[in-house]
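Listed next as structure tokens is one chain, alone, in the form predicted alone.
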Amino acid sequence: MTQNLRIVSWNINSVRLRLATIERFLHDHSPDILCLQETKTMDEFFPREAIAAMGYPHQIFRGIKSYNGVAILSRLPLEEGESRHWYGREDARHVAARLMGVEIHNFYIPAGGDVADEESNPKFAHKLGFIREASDWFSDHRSRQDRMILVGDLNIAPMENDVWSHKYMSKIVSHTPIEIEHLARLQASVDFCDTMRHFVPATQKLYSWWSYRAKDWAEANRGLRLDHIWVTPPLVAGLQRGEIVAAMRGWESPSDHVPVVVDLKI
């Protein structure tokens, strides 16, 4: 028997400050599982009873005081998965579930800071280390023939087309050459499908965040693909349509993110 199931992956960029507009997004959208990153609350201060309301009452999260945090919300039944910390860091950038058979990751990458060095830069050492260590959990832990999806804000645009321009990014991290191998290492881990890609051909410009820099974001257009919806290849059959809801990003008051959406069948 299979079910059909859509699940939603959003860096909110503060929960607690855009309960307004995660419950018109609910109302217009209706997922079964809403993947939240950069909640930027400790657990005691998350909005669980308003977001019960909301008609998802199955919650599992992590977060600390102020910025990251990571959260699973769902109207079906959730079971607690592996959440780990990663880079020896207790910092609330992963959290996992379990739902019909399915194990969800959701991620939130470190972002890594102005410059793409390693030795001269901590922030970047530490997010090509996540993402090492990450890939080679996946690769010692899970199986391509498991049956898995992995949503977040990975902090990489790893395309041509997920850039506004590949000439100008490919030495501003989120788009260098290092970023990329990383995560493709990640990605070949369990050998994930790019959702959004089986969908929009590589050719298509494709943004999920627009620099708050930028008050005319919709003109100039100068956006980055950062978030990601991946499956494990069991579940690749049962993909039947992927979404940026890019107009969000002209909402009152939005993330700089918007949420990406994927309908499956499980």
Second form
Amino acid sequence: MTQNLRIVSWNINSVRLRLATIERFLHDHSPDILCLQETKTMDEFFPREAIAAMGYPHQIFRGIKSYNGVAILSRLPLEEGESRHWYGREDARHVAARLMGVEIHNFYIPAGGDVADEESNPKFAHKLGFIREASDWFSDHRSRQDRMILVGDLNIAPMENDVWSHKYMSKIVSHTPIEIEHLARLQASVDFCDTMRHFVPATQKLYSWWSYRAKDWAEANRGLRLDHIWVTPPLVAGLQRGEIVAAMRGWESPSDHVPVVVDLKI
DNA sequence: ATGGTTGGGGTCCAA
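Same protein, different state: after the form predicted alone, show the form predicted in complex with the DNA.
What follows is the whole complex; the chain from before opens it.
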């Protein structure tokens, strides 16, 4: 028996500030599963009841004060998945869930600071070390035959047309060759398919984030595709549709990231 | 040319 599933990855940049935005998005798109990053609140302050009232009573979340925080919010019952701390830090960057034989991993990979050097920049070392550990974990504990979905703000735009300027961005954290190599290693660990690129040719520009610092985000259009939904090989044949809801960057008081939406049969 | 803005928590850090 197959079931249609609509899953979303969205860096919300404060779940409490953007409850009305979340409600509007859920009303417009009706996902089955909403995965959030940068919820920026401790678990005791997570707006569980407000989100349950929107039709998403099944929730698994991890938060700390001020920074990071991830959540998996669902219409359908979830079981807790296998999660752990990465790079020796309990900083709420990963949460996992299981439903209907599929394991869902929601990641918020460290941004990595400004300098693309592991020696001088501890934040960059954290980013690459986090990805290496996660790659090894999937290689050692999971296989390409497992039914898994990995989503999140991975803070890396891997392909030339995932950035507004490949040449300029190749020196900037988020699109440097070493980060792209690390992300490729994570992707290859269980042969994850990059679902948006399954639907959209590599020749076409595709962004999910635009800086707050631009005077006019749409006019400048200096975007990056930092947010991803990956699936393992057994789920590829069921992929139906993918969308990055770019127009939401123009909503009032937006996150700097927009949702990535994928429909698949599981 | 190294700006610019946003969010959380508290008078700065991270993105």
